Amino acid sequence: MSAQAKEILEQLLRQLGFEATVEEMQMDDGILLDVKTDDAGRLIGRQGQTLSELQYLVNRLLFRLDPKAPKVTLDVGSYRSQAREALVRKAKEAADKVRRWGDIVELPPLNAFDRRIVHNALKDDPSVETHSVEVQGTDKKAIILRPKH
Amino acid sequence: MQAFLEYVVKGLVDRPDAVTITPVDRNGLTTYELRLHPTDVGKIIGRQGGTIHAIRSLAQVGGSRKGLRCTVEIVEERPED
């Protein structure tokens, strides 16, 4: 089933003119496809924009073929896993703040994939709960952390 | 690039048979005109334009690999009166 995701990605990369190899890894919340290419910078794009868009299209195409297919995360080299670790670290620091002061902490606006990482990172935290809220006057969303009662 | 667009667009619509993609060159910029079955237009635009935005931006990246400038437009045909 997940071989489908790898095939879709390989197909797209080939059509976009990237010479690349794709390695597939199982994760607890779906599969990770790690791309190795000589043109990583271009594939990642500014702030990971291009990589996110490619990931979005792979997931949309996969969903059309198999609505039950597990979610796919793309990485290039270890660009995303490093960004993910940094985000989890930030989420845990924010949670520490909430625990220490009992205040509500709001993180900067994040896209849906990144919010999911934060929610997941803190879902087993007994003292903190996370909510996505709309940032007023924009169409962006941010996560707020507040103490659990 | 044509192959990329066909693969993605046909993979996302309900009526792949109604998809046509026409490259139009103007001053070194290639515009790929996308014609779709009317009920499929929303699927290619996506929520808040997310899908067309992703398609356009990847077409640009793919083009830049080959030294080409390109963009993608959805052409909505007016029904014949």
The other form holds:
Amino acid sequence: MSAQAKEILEQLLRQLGFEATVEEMQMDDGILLDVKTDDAGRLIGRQGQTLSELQYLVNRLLFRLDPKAPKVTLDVGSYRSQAREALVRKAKEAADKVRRWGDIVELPPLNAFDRRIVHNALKDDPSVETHSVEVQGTDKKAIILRPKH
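Same protein, the form predicted alone this time rather than the form predicted in complex with its partner chain?
Excluded here are partners and other molecules; the one chain stands alone.
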């Protein structure tokens, strides 16, 4: 089944004109497809937008073939793992401010994938709670961190 995800991605990349190889790795929450290409910047796009959209397409196509298929995460040149680490660091720094000053901290608008990373990074923190809030004029939401009472 997971071979389908790799094949779908390889076919999409070919159709889009990218020369790339795809490595597949099993993860706890699905499959990671790691793309190796000399044109990583173009494939990642501004703030990872192109990569996110390609990931969405792969998951939609895969789901159409098999509704029980595991979720696919795409990465190019370790972009996602580095971005994830930076986001977790930023979330923990914001949580430290909440603990230190007792203030509410708002993170900038994030897509659903990134919000999930932040919520998961802080879910076990006994002194901070997180909430996503709508941001007008965008499909992204901001995350509010506040002290738990």
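Positions refer to the first chain, counted from 1. Predicted model only: the values in this text are computed from it and were never measured.
The residue from 62, 35, 80, 118 that marks the hinge of the rigid-body rotation between the two forms is 80, the others lying more than 12 positions from any hinge.
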